[in-house]
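Form predicted on its own, single chain, as structure tokens, below.
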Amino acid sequence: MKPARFDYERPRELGAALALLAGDNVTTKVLAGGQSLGPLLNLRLVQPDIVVDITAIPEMIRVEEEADHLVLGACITHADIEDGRVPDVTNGAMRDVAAGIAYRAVRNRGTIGGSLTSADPSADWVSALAALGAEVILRGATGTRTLPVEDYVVGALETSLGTGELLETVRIPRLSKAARWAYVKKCRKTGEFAHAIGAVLVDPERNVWRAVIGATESRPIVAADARELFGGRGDAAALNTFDARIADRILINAGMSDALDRQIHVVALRRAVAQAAETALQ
């Protein structure tokens, strides 16, 4: 199959892009590394009038560095972090997590921004950087909105991304040396997406404890004061009290009736608290 006939844009300025986006009479759809688009429009899935490649945009392609965030623009591809081109503010985490997506082809053409509003429960920036508390920068005609990861991805494939919005940059917190990092994800081989995913942040020096549950059949499953998973402690030993059966209880009250799936969710998060314990130790 072949691609339905588009027009193609590639704005120079963030204001060109947007004015493209706010037209009300035609179908516009934003191309940034084509991972996933691309396919999509072989197949005809979806027909756009006119497709906005946002890659020529400043703004989407900055990397700045904030007392204690990183900044990167919607644009950064996953072999840029890889590849140690941006700075590294998570001791080796979003290196770690990059160097694991798809295949190489793949990394040096996807985006972090793309990967987010492509909103894939599988992908592994969905859940990644929901664990270690990142935002998105949203921008529209009438000006910007932040919002946590988990808050901009809200269902398997939908964000919240408004009418005429563009996720422009994310923002990562900068990790403590003493944070405790961990992220597994099940797939059948590599390559694939994950058919589990668990992901612990531990960073006492900042007050963080947080564990995420990802490759559901909807949004990443959050919990932003994971102390309740080992035993309401809140020191590094704590990740060797990990307790299975609030894990459990989390998937249940998330709406998981499958006894099989929240067991195979439950171990790839154990199997994370494990890795990060072990990283404690060193």
Second form
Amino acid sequence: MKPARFDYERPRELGAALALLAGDNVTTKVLAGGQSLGPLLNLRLVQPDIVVDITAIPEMIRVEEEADHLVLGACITHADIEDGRVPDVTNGAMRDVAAGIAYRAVRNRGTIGGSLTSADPSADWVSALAALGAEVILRGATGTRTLPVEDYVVGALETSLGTGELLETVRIPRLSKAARWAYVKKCRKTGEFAHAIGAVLVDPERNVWRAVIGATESRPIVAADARELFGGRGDAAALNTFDARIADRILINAGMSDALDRQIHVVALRRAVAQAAETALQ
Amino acid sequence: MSEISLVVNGKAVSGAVEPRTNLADFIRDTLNLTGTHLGCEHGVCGACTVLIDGVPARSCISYALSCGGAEVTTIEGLDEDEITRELRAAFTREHALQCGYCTPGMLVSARDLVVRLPNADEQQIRVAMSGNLCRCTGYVGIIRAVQMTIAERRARGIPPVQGGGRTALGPVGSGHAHAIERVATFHRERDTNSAAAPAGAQIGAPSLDPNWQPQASFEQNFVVHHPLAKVWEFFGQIEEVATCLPGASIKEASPQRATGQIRVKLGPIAAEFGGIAEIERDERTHSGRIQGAGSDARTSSSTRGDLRYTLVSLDAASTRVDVTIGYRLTGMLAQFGRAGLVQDLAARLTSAFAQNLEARLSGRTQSTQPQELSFGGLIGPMIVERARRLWASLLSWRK
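Show the other one: the form predicted in complex with its partner chain, since we just had the form predicted on its own.
Expanding to the full complex; the earlier chain stays at the top.
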């Protein structure tokens, strides 16, 4: 259970990190908190030539709060979010999600960017940030590009990160005060990867109706206009008219053939909708 | 080797470490502080939990080099710590340990709760302590000890500390030290067990144990727009079939038997399974069976698989291929313990295979380059797909 040998670099500048990642004759892996990469290295499932530690790059813990969004550097940890060391624009939604990730000892090192980039379908940020409508900003040698979180994750453990690209920041939209949100995950053991995730965000002031079914073994299923799940209703009472059959059909169309699997995922979403209906955010 | 300096239990220490040395091994082997225990070594069991910059973290998945300049406190450094002293007394009172292996990690995690939790809520404590596994006690005594310590301290008017007092951003332990550039003479030196064993070596003489049972199986099907006879004939040519499987290559093949390799990639995980396959075909029912076994030296993983296919004529110009795959996966890949990931891979591979098959039968060049993604083809590694279910059934770790 020891990693195969690798070389280690810890650049202080973003440009130096990008240069390392652009090298095409060696395999590189980016290390942030290492809470996903560490197990893969220890199990020797991943055997890079060079590990590039990006935690010494000041931009990586950047925090910028704007009128309509929050920008978090990739190396902001789950505990930073849980404890409120960074501002919150989601009426506490992100704090709650962060507090439910793995265990405290993991949250103290695990990062938001690392979690997204590991792209485990069952990871909390993959589904939660997709439901919140967040975007990632990727930096490469020639500049940056911005992608919605649901397009960043393209499959199990696969992202759309190109060679020589790095996830630099995550951009989270500010929710209205009246926004309704809930995030439900099904785990058999506390802190393990979820077997099913349901998340819903209803923010009529911003005309946002999003729902996510996650932990599907692939990219999360995102309903960017979730009103179809509520019989087409777009008013405050919509959350009370959730139609499980439509959620089930969405899963069938997404290729989830196992009825039990679908049931677990539909129930996760149904519970999320019920919670969102009951609980106005603080 | 690189030089590293950090502060352990209040004392400045330094030493030479390999980049791959985790903090726990540095603490134990170099500093001889063996109170920090290693259990699972992938972040699940909590035995290795230490304080880094004052808050708990896993020392088995934190590399020593990435913690340069950090302040580390191990169980030995908590001898005189007031909270830990109270916890030790409570652990003793409540019989909160038996063999003691998990106890250093338990105390470090419990101390963090005593600092942070506003009150001694049992549910909250149970959830928060769930990242530390104990195989002896059943947890009742441990939870009581933590509850009692929190309750006593709050009763004495000691308030909780938000975030354990941490103010800095980013991963704990990181961000203290200078930049590190690797030595210019980089030279890949694979460990001998990775480099020396040729792919397929571990299975030795091709032995397909007839009593073997798959750990999981799944079914898939796809349609090719060619008549059954043509598809059937094509399926009889194992080398041709292999060219449709991204990542697969055949070394030797006869109608009954083939050896070869397949390269499979799942995100950052790459494995190359080498192995053998035995092939059966039944002309009468247009069905076939391929049994395979293979191994990947790099990840020390082995697979065993059983693929059955049946061709069904839909009309004069199209054929449905029904495939049932059973597999078993052992070794590191299996330990990875994540369920279901392989299904996504399988779906992508099957679709690439179907596309390539269609193209080949139409005499076109392949629409998908045979790269690494792979459907464990008609060779043992079919099994890969199966892996996903397997992974799921074992330990699950968390990012």
